[in-house]
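In structure tokens, one chain follows: the form predicted on its own.
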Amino acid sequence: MEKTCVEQKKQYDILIIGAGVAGLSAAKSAYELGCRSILVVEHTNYLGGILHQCAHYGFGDGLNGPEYIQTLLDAFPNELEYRLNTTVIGIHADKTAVLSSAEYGVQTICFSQLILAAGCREIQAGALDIAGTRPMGVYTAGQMQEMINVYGILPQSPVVILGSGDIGLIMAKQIAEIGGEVALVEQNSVLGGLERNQWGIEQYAIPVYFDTTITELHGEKHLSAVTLGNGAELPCKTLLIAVGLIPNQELLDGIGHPDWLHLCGNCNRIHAMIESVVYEGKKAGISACEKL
């Protein structure tokens, strides 16, 4: 006979999936309202999420990503329980979740309220209608951001970035700053992203190919060039895909949106400003506490 949560003694008032800005904000707000039975689960080996790789400034009061995260960690209650390197395998309608980690193995826990703060993922090159082989040298913009800012790995020039949203603009400026040759390809007639991220394009005279996209990749083992929809061919050793983000909601398949579920951060909707992520995380923590 399967053990109940009470028998397993793995029972929490609030389970929070994701320890980025939204998850940390949700946990802190719930704690401040008096909730102590909280478990924060994070699949990486650190708290703070994606901002660890964001070396650019513009978070909070003129901070870069790691500096901003440190302010959240400094205010994070020491008593709150969290688990790193832990993957949530599944969430079930009976308010159970299956967790997997090297330290604890596979466990089933119970919760009363669930806060999903799992962030988002980038659209990959394989999801796009681009002909050619799949040579080395093709990354998402976020992957390259992590390679540069966390691991010190620089891209091979020339670099072409498909998409001019915020992450595309940020990476174009950073690559130009370190001396790389970079160009942007944008399917619309204007740049996307926040105005504060657009100024670097003009400052570094980064060429932008508007009203077109990339239709073909060239190269066998390694990328050598790309063809645009207008027929132009650009030399390219590194292609960065920056065409959009998708909220991570796969864990909700089959359970819908019950009243014990609270979404916040980029897994709920894609946010342009970090302040709105913090606000939504705090709101989720308050809502979860109110329903206990």
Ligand SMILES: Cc1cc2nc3c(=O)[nH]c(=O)nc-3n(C[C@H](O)[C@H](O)[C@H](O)COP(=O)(O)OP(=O)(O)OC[C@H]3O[C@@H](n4cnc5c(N)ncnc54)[C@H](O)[C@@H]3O)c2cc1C
Second form
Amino acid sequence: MEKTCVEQKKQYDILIIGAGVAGLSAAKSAYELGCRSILVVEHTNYLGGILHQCAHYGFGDGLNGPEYIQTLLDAFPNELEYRLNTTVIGIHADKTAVLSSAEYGVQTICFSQLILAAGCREIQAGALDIAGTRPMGVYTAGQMQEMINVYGILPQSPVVILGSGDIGLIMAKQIAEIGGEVALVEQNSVLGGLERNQWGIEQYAIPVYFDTTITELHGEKHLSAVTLGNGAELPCKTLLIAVGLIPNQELLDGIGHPDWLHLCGNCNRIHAMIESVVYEGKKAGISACEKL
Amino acid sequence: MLMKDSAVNEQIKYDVAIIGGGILGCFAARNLMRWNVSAVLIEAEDDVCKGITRANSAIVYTGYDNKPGSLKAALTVQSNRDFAKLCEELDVPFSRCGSLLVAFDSEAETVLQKKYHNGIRNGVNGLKLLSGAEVLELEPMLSANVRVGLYAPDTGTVNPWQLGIAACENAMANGCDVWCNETVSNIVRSENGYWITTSNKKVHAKAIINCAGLSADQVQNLLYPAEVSLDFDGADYLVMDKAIAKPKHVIFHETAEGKGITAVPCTEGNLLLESTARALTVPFASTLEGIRSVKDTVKAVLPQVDTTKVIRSFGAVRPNLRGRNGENISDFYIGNPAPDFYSLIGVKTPGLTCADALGRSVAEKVAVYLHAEENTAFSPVRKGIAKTDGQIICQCEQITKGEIIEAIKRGATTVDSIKRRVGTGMGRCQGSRCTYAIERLLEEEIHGENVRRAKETI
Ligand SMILES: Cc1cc2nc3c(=O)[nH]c(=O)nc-3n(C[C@H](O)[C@H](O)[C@H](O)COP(=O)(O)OP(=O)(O)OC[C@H]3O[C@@H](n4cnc5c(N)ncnc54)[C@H](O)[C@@H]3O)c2cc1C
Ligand SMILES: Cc1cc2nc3c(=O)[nH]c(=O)nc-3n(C[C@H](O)[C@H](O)[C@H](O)COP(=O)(O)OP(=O)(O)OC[C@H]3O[C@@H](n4cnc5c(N)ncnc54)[C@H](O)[C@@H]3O)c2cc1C
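Moving from the form predicted on its own to the form predicted in complex with the named molecule:
Below is the whole assembly, all chains and molecules, this chain first.
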């Protein structure tokens, strides 16, 4: 197997899945340690991962997401090989990964070390105990963040956000900033998230319904209202779900945690600060090199 | 769905108009094409198969439930036998996974025995009454408290809207026109048929096949007083993440109070869980009590199923057919108020199983009425959208750009209609990662360029 791979130049010392901050940091550190056989594979058509859609400031030295990515890319070794619009659809115990792309179709790549930096996904409405109809106008908060910041599409107001973690808070502030009517629903009796993200709630006097959750959706084609745990109905046209993130570890189903596998970033555990993502990425690059 | 561009013509004439593009209308259309007739399928929604056909249990029944001698029993047994061939013709995945009807108490045991004997009389193959131990051997995921089971090896599962869409594509390939976004609002008699008024058009047809699902009684009432009427109840469904451990068979649960939950290992790999019947709230809305009671009951019946891994829940509407005096009519009902008017009213379970047979039966009656000749060019074969290699758009279900574009070429005009053709957004993230990418593909394909969607205002 390995032999065929070498013949077809599909053998890499290190394969990195995901070109977010974690994957890019891992690639850079492995390169700096002398590794020259690295491939970074990225599902989207850009480098930088989730930061691409984070228009708010608060990354590193007061930068917004895209600016922060740019600092990473400026320091990125030119020779590093990466492929965009390419998705890893399987990882196997014999140290092969299956890639799918328009250019190469379905292709098997062999590697010695694997760095999984595939980020996380959001918990979506369907996973929650929410009854009612299934109208349009229900999104995850990150999905709406991408629609607003990358594609310039604004949500229909009023907006209700379920969950007051960092992403819920950031979205509430942004929607208030652009003139939308917004309210938060939080099951605990205090706001979640970082203190700096909580300020916006006070600043824009955003109503927060504490100690309750959303139990039902209304609206035949488009969302018209949500019901809260106490029976109250909140009229709204958009609902954003911001109740948590789940590491993308499905590729590991059936292979467990072999010693050639290194996880970093949100794919390993959910990070609140970019510094710890960079740190974990570096560490993954180093430990992969050590095993070579 | 795209329609033939005859929208401006005020005087459109067809031999047959089929009202309602659910699975029954689609199969009526497909089977009409076996004769030399012109036909149009008229659907109120923006795509076919968005009504009852979208929210049901996806089971291909064997016929042991049905009363011996009934039309239901005869059609179900025959349709089950023919199902693999039908799915082969239409290139739709079908899994003959078998089913176990299980009971945990002695009262329910007698029901199983009755169904077993019904099944034998109806000619259902391979039925077996099993002890608790035998049931557990076949299906170790069931609770060890199971007392008896009725095993039916011929039960299967199929994706209902995929089958309906396949029938619709096959009808179109054989010459049937399909109009979406056209609600039939009026029907009047003419000398040799009917004038039908829809949202934007007026069309003449020599005969009508009414398959308007939840409104089928009302559509018939536009012209003929129906001897039957519909009332409704509901059910709740949960779709589970593919990754969880799931039973291999369809599991029906019989309780002392009647039918309990149903668990279906779908062809896509998800487990579908259905509640018992409940009163209807808002059409197609789920209830919190229903969602919670399914989870609780599943914990008792299939304790190893991880009920926390739900990816979607939804509500269903079940039409109940009533006679003039409000009595329940349990058999299939084919209304025929005039020689040129046929209605399928209140077709619930097992309407999916029998869709081709029911569609064929009404199509044949209409063809005979029209003295139509057989269409020797009819082809029953339709090819599905093949899995292709390439750029992945939907990561959960690993659907490529090529597959999505093919769905658009076949007439999908919304993210939802793409979803129902290739399975995008059906996975654990429920489209939260790929919806916008698909919207952009739709814009590119339909408008030929990447047009920015009109900004919604706040
Ligand atoms: C909405 C949001 C706001 C945040 N705000 C702040 C902030 O203000 N300040 C701060 O310090 N931190 C913030 N963070 C935290 C931090 O920035 C992120 O946790 C960090 O960017 C995560 O980086 P990552 O590389 O682990 O994941 P990601 O950036 O998600 O990158 C993962 C990459 O992997 C790719 N991928 C996934 N699966 C595959 C596959 N199978 N094949 C190929 N490619 C794949 C994805 O396309 C993606 O590009 C925020 C996080 C989020 C989610
Ligand atoms: C909860 C539930 C579970 C079921 N489970 C199973 C099962 O597991 N196995 C099985 O074999 N069967 C099952 N069935 C039965 C099966 O799903 C139905 O028999 C079948 O889907 C009915 O299809 P239809 O075409 O009549 O209805 P629909 O799919 O509702 O189609 C009717 C169509 O008519 C359109 N329409 C209505 N009025 C108008 C108008 N005025 N003008 C134009 N168009 C109009 C509607 O928009 C709709 O698209 C189940 C049924 C229910 C309710």
